[in-house]
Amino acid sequence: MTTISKPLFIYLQRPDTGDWVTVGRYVLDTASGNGLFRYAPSYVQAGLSWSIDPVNLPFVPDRDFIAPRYHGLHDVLRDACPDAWGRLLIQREHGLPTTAHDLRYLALAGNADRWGALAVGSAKKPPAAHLATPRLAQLDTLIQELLAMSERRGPVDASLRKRLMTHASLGGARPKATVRDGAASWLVKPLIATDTVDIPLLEHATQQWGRVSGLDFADTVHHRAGAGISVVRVRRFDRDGAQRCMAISGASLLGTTYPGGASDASSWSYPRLAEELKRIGAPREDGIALFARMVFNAVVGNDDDHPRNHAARYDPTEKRWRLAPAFDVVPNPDDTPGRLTMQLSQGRHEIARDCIVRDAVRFGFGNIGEAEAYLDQLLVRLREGYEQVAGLLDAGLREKMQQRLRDNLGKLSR
């Protein structure tokens, strides 16, 4: 009896014309739990050779890489799944287990809002695959639609829930969903009930504050739905018009798994991430702005930092990996971490001025003391980033953020 599953073609929206090819097979052996990715021969015979993960799948024709992780599936693979929230709208629709196969996740999503710039089928040609999202102009309704799945009430926009469930595929665990406003598109997140403080205000004016500062992070825009319902729209990097960009996540570049046991979590780490984007071609300036990211996150005391929310994407314009913008950072909004989750130098998750610049080397910079005065400026840009972002939040919040600016700032300075 064969154990091999049915293979399941993977698709690439070139970078350079925006066609789809397939780039790809994949399948599974159900016995050893091996799974299999190799380039497709077409793609080969058409002179292409775009790695679709060029740390842990670079293009070597007629070679089966067997993937380490995941239970059989690749990593690249794995971003391109859905995390909690799509998860759960899939296991509902589908009604699949807690326990079902990361393969199965990755089949039953929908491809015109997946991650990145990969879509999945059955037929070895790929299929017309088109963003089918909503407009900007149903945002009220769309968030009252999150809201009532999240609170597993029936349907506000029966249309609009079936497609919901129907593009289930993005990542993280709040409620969210795609709209386009012109050529850009924006996840939508809303305030839930769960929230101790108002997060989507909290996310805009973090985001606002990196931006404001000189750091590349999403652009974000805050709303107020319905009966006056807190929503923040953060601009996708993967989506450039029409054209998806490859996008590969942090954990993907790392070579591990997120969530993991402590055995992965002891590879989680910046310096490790700053010489995995250097390998993979990313210029001394990534590095660098991936050190300053690691501090503006021990300033506003970020700890979800983990590597499924750091990436790298591909720049078509300069025919390389680049560090993605800054994405999902939200301040702890309940306790003033002392450390963060990825470690900041070798074994080390403290936030500490010592522990910042101890491997500084591995971001770019020449010596420590090239560190230290770069990090004096940074500290500088950010606490003036923060008076023109303070007035975004609300008073609560404002005091909580100034109380950990001073304390922080304090760890870091001289």
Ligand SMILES: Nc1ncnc2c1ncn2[C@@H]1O[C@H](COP(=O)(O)OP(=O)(O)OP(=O)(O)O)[C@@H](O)[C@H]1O
Contents of the next structure:
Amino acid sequence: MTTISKPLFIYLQRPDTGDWVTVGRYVLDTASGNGLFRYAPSYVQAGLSWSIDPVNLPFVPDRDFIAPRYHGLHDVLRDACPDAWGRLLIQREHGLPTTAHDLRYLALAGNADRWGALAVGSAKKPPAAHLATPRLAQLDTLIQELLAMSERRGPVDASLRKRLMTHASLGGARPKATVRDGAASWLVKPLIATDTVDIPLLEHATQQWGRVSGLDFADTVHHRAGAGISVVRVRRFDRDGAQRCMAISGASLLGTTYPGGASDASSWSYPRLAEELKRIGAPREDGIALFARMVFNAVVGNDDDHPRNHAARYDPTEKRWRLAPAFDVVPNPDDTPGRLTMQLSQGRHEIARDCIVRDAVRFGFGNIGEAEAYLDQLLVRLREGYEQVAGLLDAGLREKMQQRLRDNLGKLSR
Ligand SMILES: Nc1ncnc2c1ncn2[C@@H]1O[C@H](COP(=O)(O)OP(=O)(O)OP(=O)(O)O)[C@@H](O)[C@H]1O
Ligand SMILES: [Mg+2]
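Starting from the form predicted alone above, please write out the structure of the form predicted in complex with the named molecule.
Let's see the whole complex now, leading with the same chain.
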């Protein structure tokens, strides 16, 4: 009896022409648990050679790559799967058990909203038609529907509910959906019942804080939808009009499992991520940008800086991978954290100046002194940047962040 699953074909929207091609084929040997990926002969014969994951799946024709993690699913395919929120929807819609293989989620999540430039299907050739995502005009209805879904209420708009249930591919724990506004795609995340503070407002103000401080952070807009529900809308960096951009998560770059156990956490590290970026061809400035982002997270107290909250994307003009803009940067609303989730330097998670600068050379600085000078200037920029965005926050959050900033700047300054 064969134990090899039916092949799942992997499609890629070409970064140059926008055409969809079959880039490879995936099969799972259910007896051994080995998942195999192979670049498609048609892809090779067409002279195409983009790697869909430059760390774990370099472009090598005629080779079967065995997946080392995720029960046999390759990292970049895991990136194209939903996390807690999307999985919950798929479990409800298809009656999947919580123990279902990642592959089931990958196949059931739908291609219309999938992260990055990959899609999957059972046909050898990529499907010609791709579903449209909801437009911005429906923001109010979209929010009502997302909240009804998260609170397990019946549909407010049956056809929208259906569409959201079948487009559950995006990652993350919070309810979310994509809207299009002209050529731009945005991720929409509403306030939810368990939020102790206005998280969407805090996320918006923090993303803007990064931007006014001169860092590359995804743009955001804050809305009061329907009956005043707070909603943040985040510009998607993996979309450029109808073009989907190749993307890979920080977890894939680090070759680590996320979510994962304590043994995986040893490789969750900013300096290692900087080295991986360099290794896949990103310029030195991306290492420095990652250093700045780490400092930003330390200053604002964002300890939800896990490996899936970082990413790289392929730049078709420069023909190389670059660090993606920062996203999901949200200060811990309850406590001022003393540690970040990722290591700031080898084995060190503490929010402390010596931890920040110790491995600076691995980010691309010439020496520690250079990093110290950069850090001092950055801290000034962050303090000035806060003044520009403080007015976006409500009084309670403003007081909290003012205090946080004072404490952390005190801690990190010379
Ligand atoms: N601006 C963006 N552009 C492209 N993809 C994004 C963007 N923001 C988030 N994503 C993708 O969507 C996923 C979930 O988004 P996000 O991290 O904002 O959600 P979350 O539910 O708050 O996550 P978490 O579980 O980390 O709290 C991310 O892991 C990333 O893959
Ligand atoms: Mg996230």
